[in-house]
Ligand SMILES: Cc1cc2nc3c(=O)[nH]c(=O)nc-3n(C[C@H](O)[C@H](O)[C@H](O)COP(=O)(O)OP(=O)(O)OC[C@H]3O[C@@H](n4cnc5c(N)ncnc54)[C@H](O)[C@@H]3O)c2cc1C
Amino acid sequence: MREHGCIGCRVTWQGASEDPPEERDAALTLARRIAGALGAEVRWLIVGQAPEGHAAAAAAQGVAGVDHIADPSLGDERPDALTEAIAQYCAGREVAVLLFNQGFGTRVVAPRVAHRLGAGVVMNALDVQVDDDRLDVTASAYGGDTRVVYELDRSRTSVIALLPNAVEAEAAEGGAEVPVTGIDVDLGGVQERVRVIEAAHSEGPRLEDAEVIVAGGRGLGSEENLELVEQLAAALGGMSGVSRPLVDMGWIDSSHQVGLTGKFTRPALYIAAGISGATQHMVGCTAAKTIVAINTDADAAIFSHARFGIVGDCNEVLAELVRAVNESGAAS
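The form predicted on its own - chain by itself:
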């Protein structure tokens, strides 16, 4: 059994982990809970350029220390170098848990690090509980349709990737200044096996940052009715989104998809039109302050997540909402 002097560690790097502050603090909150149950300390490993506000965040979250591998070249486009840097950091340290925020880059790096360390690994994690000789990791499975609990042996390092919106951030007591320690690694022999010819980029506002989102699902019935979603979103000054089936049917590109395999959002208002409320979709929008559901099925799962619900044809309701919002705007 690993001694209680072990380290509960959370990892971030620029690119994959340019996390919204809420997601960053949520991961640090979970790391603090795990460390408390293990009798350990939380250290935050920053690889590459340090994110803005890291010192204040570390103090607010009760982090014992920040370890910084200050190589600005490290990022999503260098997964082999990231893996090597993190593996070198862990070598010679008693790392009990290596906790990542899950994103595209994490999906590539975390399993590689686990292999290098001979560690157990769980992706899509929602929560972690500490038992006498194991960690019980609750994770999303089968595309978000169900949950599963994995048991990880505490005698080995555990690598866990936390889904966005899975844990609510909580500030720690105290908030003393946190020391930052520079960490040296040797990446001279690392050659990337995949070379990025042209990095993907997007222009304009991001769905993840929208304060208002109107999302449409299979209940719209036809591609033409997606225009009603876009009209209401525009009238409310927000953005339009969709559930995965609409992307799979080719109605719209994946940049508008909300859910486990799409975007994770936290708007002030989320209007779900013709969306059943499957777990894989709700993972991407449960952090919304207010959810409004429109569905013909009064027993649809979406209503259990919604603050306000309308049982009816989503196309008829959307058309009326567009008219009402436009008339209200014209009157004012």
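Alt. form predicted together with the ligand, vs. the form predicted on its own above:
Lone chain follows.
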């Protein structure tokens, strides 16, 4: 029996808007399932400042114990120190699975931790199944249009980074208070090789949580027409999203970008206006319950993902939809 069989490892930093509770709880839910199948326990490693509500979350998720490396300066801006801290933590323990939520910092840290531990690593994970002698990790690949299953040897530590919105969080039974153990690490010799000059921070509602998203692509034709996307999003009580070219052209900031290098969304309704349906975009919205596509090209790839399709000029259709929604709102 392993001393610490399975660890849902959370890397947390100050003011972390990138550390939403639902993603944390989803990772802890998956960690609990894996640990149950392995006959192991879930420990939650918090590095840096502990997030608000962590004690209640640990209890609700059936965590056996919280291990806390409490240096408040540890975060995304110190990836070398984070890597060292997590590697030192693992060195004294038998860790079956080190499970991260995949965010910007995880992309930098998780593969390096895996290298330090001589562990197998899978990024972009969607699910983990435990087999007799291996873990089957389903992951998104090739920009999201392919699912691959990696077989990881159970006799070695596995490092897995879970994509946002891949797993639904479920509370565990019980909910007993969880002991917190302070962990000491020696980071004296660590030198950061990359210096962060300015970190991007966004505030307000997150695109990832929106129930309705109206997204515009290059087919809008001009920056002014983006306003139609914003108007329809507002009329439907949703948020506006965009494909990457609009961010690259400087029409809007990257917090609105949907896709592989943007946000992974899961709305009930996703309206894609003037978007071709490239895999790098679709990976950020295929989890939508209903996709409505508006495109002048009847053969555009987006139509193969859409439940409803409108072949036409998106600017005309958007303007008509804004009018219709506002009228129906005014009438009701």
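Worth saying up front: this structure is predicted, and the values here are computed from it rather than measured. Think of the rigid core as the biggest set of C-alphas that the two forms share within 1.5 Å after superposition. Residue numbers count along the first chain shown, from 1.
*Asks:* With both forms fitted on the core, give yes or no for whether the Cα of Gln61 moves by 2 angstroms or more between the two forms.
*Replies:* Gln61: C-alpha displaced by less than 2 Å between the two forms.
*Asks:* Rigid core fitted, then: does Asn225 show a CA shift of 2 angstroms or greater between the two forms?
*Replies:* Yes, its C-alpha moves 2 Å or more.
*Asks:* Once you line up the core, how about Glu208: does its CA shift reach 2 Å between the two forms?
*Replies:* For Glu208, whose C-alpha is compared between the two forms after core superposition, the shift is 2 Å or more.
*Asks:* By how many angstrom is the Cα of Arg244 displaced between the two forms when the rigid core is overlaid?
*Replies:* Here Arg244 registers a C-alpha shift of 3.9 Å.
*Asks:* Cα shift of Asp253 between the two forms after core superposition, in Å?
*Replies:* Rounded to one decimal, the shift is 4.8 Å.
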